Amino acid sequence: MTTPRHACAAAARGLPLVLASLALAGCASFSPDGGFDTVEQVAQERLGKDVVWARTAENQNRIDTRVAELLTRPLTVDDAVQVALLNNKGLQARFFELGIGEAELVQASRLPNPGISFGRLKRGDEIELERGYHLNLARLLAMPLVRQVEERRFAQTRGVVTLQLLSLASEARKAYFNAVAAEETVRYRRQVQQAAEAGAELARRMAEVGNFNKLQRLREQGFYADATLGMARAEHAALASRERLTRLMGLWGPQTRFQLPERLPDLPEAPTDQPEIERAALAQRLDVQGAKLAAEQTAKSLGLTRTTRFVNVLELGRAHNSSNEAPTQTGWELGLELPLFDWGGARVARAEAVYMQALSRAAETAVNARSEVREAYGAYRSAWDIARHHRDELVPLRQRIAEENVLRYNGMLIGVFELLAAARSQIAGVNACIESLRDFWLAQADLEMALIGKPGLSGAALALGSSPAAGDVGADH
C-alpha cells in the first residue's frame, strides 16, 4: 500500500520538470513602455507633437498641466492638435489596446502550465495509485510560431493605434479651421443683419410719410428677415463647430471657454507641387503598411495551421504507478489522437481562404490609397485656386464697386438703399472669401492625412460645395 511519504517522494522526482517550465516561462516579460514608443515616435516625426499615455497619476498630472498651459492663450491650430492628442479620452482608451496586445504576446511567449493527474484503483485487496505529470506538447512545439503570430498582431495593433492618433490630429485640425471660420462668418453676418435692419427701418419711416411705396418697403423687410435667418444659422454653425472641436480636445467645464483667433491663417502664395504623390503615399501610408502586415500575419497563421494539423492533440507526460502488491512503475507517456476522421483539411482550407482574403484586402487598400491621394491633391489644388480667385479678384472687385457707389451717393446719383445693397453685397463677398479660405485649409488637412493614412475627404468635399451659399444674401437682393 502506498503511504503519504511515498507519494511525496514521487512528486519530488517530477519537480524538476515543473521548475524547468517555470524558469523558461519567466523569460517572457512586459516591456517598460508597453509598445508605446512607436506611437510616440510617429507623433514626434510626422506631427511634431507630444503624446503621453496616462497610465499613472503622474502622467495624468503632466497632461493636465500641459493642457492648462496651452489653454491660457488663444489657440493656434498646432495647439488645438496638441491638446487633442494629450487630452482626448478616446485616444487614451486606444492606447490601452497596446497593453492588451502586449499581454497576449507575453502570454503566448510563456510555456504552458504542466498538468498533474492522480488516480486510485482497487482490485480486491490490491490498491493501485496512479500519478502522472503531463505537458501540452503541441502547444510547446508550436510556441515559436504562435509567438511570431502574436508579435505581428501586436505590431498591427501598434499600427492601428498610430493611425487613429494621426486621424484624430487631422480631425482636430479640420475642426479648428471650421470653428475659426464659423466665428468669423458670424461677425460678418452680423454686419449684414445690421445693414438690413437699418434699411428696413428707413423703408418703414419713408413709407409712413408717403415717400416709399408698399412693395419697396416689403422688399426691405423681407431682406431683413432673410438676414436674421442667416444670422441664426451662422450662430448655430459656429456653436456646432466649436463644440466639435471641444469634444476632440476632450475639454469640459471651465476649459470650454478656450479662445480662438479672430481670423484664419493667410493663403499660401503658391500650392505645393507633388508629382510623385502616389509613390509617396504608398511608401508612407500606415493603412497600406497595416494591410501588408495583416497579409504576412495570416501567412504565418496558415503555416502554423499546416504544421499543427497532425499534432494538435499530442501530449507528453511522466507516469508513476505504485501498488501495494507490486514494485512501483515509472516512465513517460505519449498521447496522440489518431487522425482517422479529421485530417485537419478543413482548418487548412479555412486558413488558406483567410490568407487569400487578406491579400485581396491589401490590394484593395493600395488601390484606394492611390485614388484617395489623387482626389485629396485635386481638392487641394482646386481649393487654392478658388481661394486665390476670391482674394485677388472678387473681393477687390466688390471693394471698387462699393467705393464707386459711395461716390455716386455723395453726388446724389443713387439713393441710400442702393448704397446699403452695395454694402451688403460687399460683406457677402467677404464671407465667401472666408469660406473659400476655410475650404483650402480643410483640403490641405485632408491631403496631409491622405499621405499618411486614410483621409476623411468628406470634409473638404462638403466645404467646397458650400461656398456658393455665402453670397446668397447679396445675390438675391
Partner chain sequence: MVSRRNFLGRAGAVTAAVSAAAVSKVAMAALPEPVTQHSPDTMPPLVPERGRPYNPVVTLNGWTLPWRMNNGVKEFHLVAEPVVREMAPGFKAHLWGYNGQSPGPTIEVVEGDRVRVFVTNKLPEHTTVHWHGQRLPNGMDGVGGLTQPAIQPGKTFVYEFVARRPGTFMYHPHADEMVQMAMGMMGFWITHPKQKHPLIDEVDRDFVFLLNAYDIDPGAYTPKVMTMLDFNLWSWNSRVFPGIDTLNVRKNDKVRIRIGNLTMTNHPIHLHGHEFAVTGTDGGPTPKGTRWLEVTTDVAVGQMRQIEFRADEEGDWAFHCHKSHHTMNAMGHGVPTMIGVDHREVVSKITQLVPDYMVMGERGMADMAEMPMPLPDNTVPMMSGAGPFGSVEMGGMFTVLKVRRDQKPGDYGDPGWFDHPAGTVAYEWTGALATPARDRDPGRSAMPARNRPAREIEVQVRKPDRHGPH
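Complement to the form predicted on its own: the form predicted together with the partner chain:
Shown next is a single chain and nothing more.
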C-alpha cells in the first residue's frame, strides 16, 4: 500500500488546481489501532475484560498463554467470558471488519485517479497529437461528503463489532450457567435413578419371596425405567450445553477438558433495584445509537444525492493538442452530459424514502429498547423471587416433608416404597431449585445485555448491519 504522503504528493504534482479541495477533505490515513481502541475500551469498561486482536503472531501468543492459564482451574463465569472474548474465532473475524472498514475509509479519502487521454490523428501529412488529463470532478467535489459518510460507516462497523463482543460475552455467560446447572442436574438425576433402582431391586426381591405380584413389581420397575430415561436426557442436556460453551470459548482438542465448578453461584441476597432503567438503556444501548447513526447517515446521503444530481455529469479536463503543422493547442476542456433524460429525481426520491425509513427505524428501535429492558428487568425480578422461593420455602418444606415421612416409616404408617417415592420427589425439588437459580443467572445476563443492546444478539446486529443507507451511498459512486 502506498503511504498517504505519496498519494497526496502525486495529486499535488498533477493537479495544483484541486489542492484547495483536497485541503478541505483532509488527508485520511490508517490509524495505529485500526479502530480497535473503542472496542477494547468497551470491553474494559462494560465487562472488565481484555480483548486482543490477533493481527500478529505475538498477539496470538498472548491470547494462547492467557487462555491456557485460565483453563488450569475450574472456570468461574468471568473466566469463561474472558476465554470467549479472547479465543472466539468469530469475534476475531469480526475484528477484521474493522480493518476492512478502515481501508474503505482511507480509500474514500484519496483522490480519484486522473485519466489521461492520448490521441494521434493524421490528416494527410498532418499529424495531430491530442493529449488530455481529466479528473472526475464530481467525485472530487463530493469527496469531503463521501469521506464523512465513510467515517460514519466505519463508526458503525465499530459499533457492530462492539455489540458482537458484548453479545458474545452475554451468550458465553448464559452458556456457562446452563452448563453448570446441567451438570448439577445430572448428579441429582443420578440420585433419583438410584432411589428408583433401590425400589426396583427391592420389588424384585419382594416378588422373589412371594410378597409382591408381577404387577406390583413391574410398577416399581417402571419408575426405574423412567428414571433411567430422565438420566439419559439429563446427560445429553449436559453434553449439549457444555459443547455450546466450548464453541463460544473457541476451544478444541485437549482444551475441551476444561473444568466447571460443582455448583452455581449463590443467589444474591437482594435483587438490584433499577428505577431509571429505561433512561439508562436509551443512553447506553448500542442498537439505539446505531439507529441514530443510521438516520444521520441517510440524512447526509440525502444531501449528497441532492448536490450531485447534476454535478456528477460534469467532466473537467486539461486539453493539450499539438500538431506538427500548427502551434500546440492547450486549454481546458469541459464535458457536460446533458441531463435530458435523467435529472436524478428518482435517486433523490429514493434517498428521501430511505431517510424517512431510517427515522422510523430509529424510533422503533427506541420504543423496542424501552420495552425490552422493562421485560428483561421484570424477568430478572421474577426469577429472583422464584429462586428465593425455591431456596427458602420449597426446598426446606420438602426437606421437612421427607423427615416426616421417615417418622411415618418408623411407625410403619407408610412402607419403604412410599419412602423412596418421597425421596425421589424431594430430590426433584432440589433440582427444581437449581433450575430456578440457573434461570435467575440467565435472566441477569439477559438484563445486562438488554441494557447495552438488543437481548439475543442476532436481532440487534441485523438491524445495524443491514442499514440500507450504507449500500446506497456506495452505489452512487
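Residue numbers count along the first chain shown, from 1. All values reported here derive from a predicted model rather than from experimental measurement. Here the rigid core means the biggest group of C-alpha atoms that line up within 1.5 Å when the two forms are laid on top of each other.
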property	result
Core-superposed C-alpha of Gly48 shifting 2 Å or more between the two forms	no
Shift of Ala93 between the two forms at or above 2 Å (CA, core fit)	no
Core-aligned CA displacement of Ile414 at least 2 Å between the two forms	yes
